[in-house]
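Below, in structure tokens: the form predicted on its own, a single chain.
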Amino acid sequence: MTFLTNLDDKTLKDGAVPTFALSQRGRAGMQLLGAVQKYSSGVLRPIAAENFAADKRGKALSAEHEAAAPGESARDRINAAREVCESDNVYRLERFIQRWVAEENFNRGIPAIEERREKFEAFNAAQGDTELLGTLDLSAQVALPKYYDRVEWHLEPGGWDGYDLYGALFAYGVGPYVFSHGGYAAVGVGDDITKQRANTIRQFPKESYGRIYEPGCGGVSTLKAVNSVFPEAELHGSDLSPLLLKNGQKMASRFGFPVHLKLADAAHDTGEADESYDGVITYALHHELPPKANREMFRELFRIMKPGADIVISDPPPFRAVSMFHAVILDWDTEHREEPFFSAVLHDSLDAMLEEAGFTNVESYAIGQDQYPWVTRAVKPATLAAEAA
């Protein structure tokens, strides 16, 4: 579930991007958090695992870590090595800056953006109603899960539909000069997410695909991905925020593709018929549902999907697959980026969720550093019948 955050795309529509752009201090404000975040996570993290590695508790728990049967559950093992790693400044000065560019992107971005607020709104309101593609149904009456309700996700003042300016935010502010640095969350220093979607969905074992489905699909920047690895596929998605699925048609349709969107909670009912679907991708959603919730949504996944159909999965990497140290940096994001389901995903397994809702060939890997993206794919069987014989 996220915007656009990467515009410097040849493949946009001319004169789909605007010819404005924040201001001097707007920028300025914007570049010194995208410096800071890449000096937090390429300079001060690296000697915080290094004086992890060095501590005597550090070490030992590190072997136990990487044991085939450790004796500590997993929290026990994360809750002592966070104490390891709290009694260095290094790290602790680390954390507070990641901590501060999550907040700082909202306290300096949504006044950059409300600067040229003006400009914005009548260049989004140049693009009329017959210029987008595809569909946008809106007029399913969706309840919020309890789950989703009331989360600021990632910080975000007012949750994803908290700021109407928030697609603005993402694609001319935080995007270009923060996130474009990588080192935040999973993502790796100096990585590019833009890539990391189309590596991902390149993760598709077949080499067409009729129908993708994406639950979550946010402002669609993954389904661009999808379409510029099978342009020919029709593509859907769902989310159950009105204000990313209006972004999203707007943005696709500025790339030239046609989407088919839907209001929807894709973990109770998505409104797809049953086996229709060739294909589905799911990005960055799953830490943020609980894990009685994913697995509803696999199977209300599993039913929408053609015999014979591929499911591609990228989230954060499980704990079990990364270092202890690293596994206290992602279990932080929990407490302190507004990510209450992450810990609870990362302990439990996509895996074992897919195979119960009866998904076979199911597989997971890493396609990037620190393990990140990590892919978790699977098949529904070609034939029930056969499969069970």
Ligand SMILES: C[S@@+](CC[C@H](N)C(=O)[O-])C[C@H]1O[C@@H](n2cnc3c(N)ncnc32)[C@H](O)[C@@H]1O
Given for the second form:
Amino acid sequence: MTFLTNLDDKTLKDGAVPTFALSQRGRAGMQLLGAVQKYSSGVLRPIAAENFAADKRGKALSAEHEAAAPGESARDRINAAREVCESDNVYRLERFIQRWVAEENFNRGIPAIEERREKFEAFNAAQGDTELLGTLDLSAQVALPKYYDRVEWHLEPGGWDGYDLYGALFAYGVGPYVFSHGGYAAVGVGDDITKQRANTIRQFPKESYGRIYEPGCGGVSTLKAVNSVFPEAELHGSDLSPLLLKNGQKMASRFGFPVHLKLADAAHDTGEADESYDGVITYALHHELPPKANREMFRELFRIMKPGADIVISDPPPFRAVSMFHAVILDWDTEHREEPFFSAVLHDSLDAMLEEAGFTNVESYAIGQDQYPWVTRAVKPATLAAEAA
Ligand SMILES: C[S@@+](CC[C@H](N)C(=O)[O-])C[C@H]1O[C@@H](n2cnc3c(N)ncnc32)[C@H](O)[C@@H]1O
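Can you now output the form predicted together with the named molecule? The one shown was the form predicted on its own.
Whole complex next, starting from this chain.
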């Protein structure tokens, strides 16, 4: 999730966390969602997986899925496997709960934050005095791409910019009470998304980096992890959402590290100079773009990277890398958690897209349970002419 969700962090500057809390009713409502989601993904889902594995048709589909050549389309198999899953009431209940929690995060979360609106506004105004570190450039005239405009990502009313206090909702409501249990979308049960980010950054192969760029940086959750692993690096990011960028720059300053953020469509024009970055990180980005826009983005990232620079990517695993049952679970997000391009990207191959854009040493692997985080990394060749020869 793109707004920062974990403020239980010793690196926050003094006074940068509110001293007030949500009301008892507001907090309890969110805790209930967290508990129900934990039960759903931790108890019901393993039963549904066992039921699938015990089903004759489920077994046959799993065997076909495992034998399939990498990259082969799995659409028909996933559709057939979904039918098997949907014949099981445990699976249906587990999916009902997932959808219900995803909606209730906002149905309950927004009123809980609204009860404290005056306090959050006063807190934000007082924090406005904190010196902003780095730069924020919202001046570019950026046309929102069709694939982005009007999508209510993850069922978030109004999309990323739809509610002025989404930053507070994720930091003080959904983050600590619901997401902290893991077990939603590609995130495994009990997984800690803050640690997952830091582990992903450790996949950069060099000891140290000069300038690192993150397209789709959102509220800087990932740039914060980059800062913790490579404190020497100069951090730059872009996003299509002004609200996320403003919120992100404020949060980075509260943590005490500078970031340089720019409004940009990174699949079109980052506004960055040729060969100006030593490293690029992308996190939870590519499944939100149609494959064509991803291909354009990789060409643009290749342009701004120095020869020899590294790119590290974390995105949900491709269908070919997960079990048949888990492929059904991931595929479900496309229709039910407002993720229009999730399945299209998971059927495609980021590895192939990187190679098409000119990257070499492309490799992909999992660093966590259920193949998540799934890391893809590659290098821009040090000498392009030598590569071409
Ligand atoms: C799921 S969020 C992940 C945010 C961040 N990378 C993180 O780790 O929290 C995806 C982000 O990508 C941004 N985004 C989507 N398409 C983009 C594009 N073409 N250019 C720049 N940002 C984009 C969205 O606005 C959103 O903030």
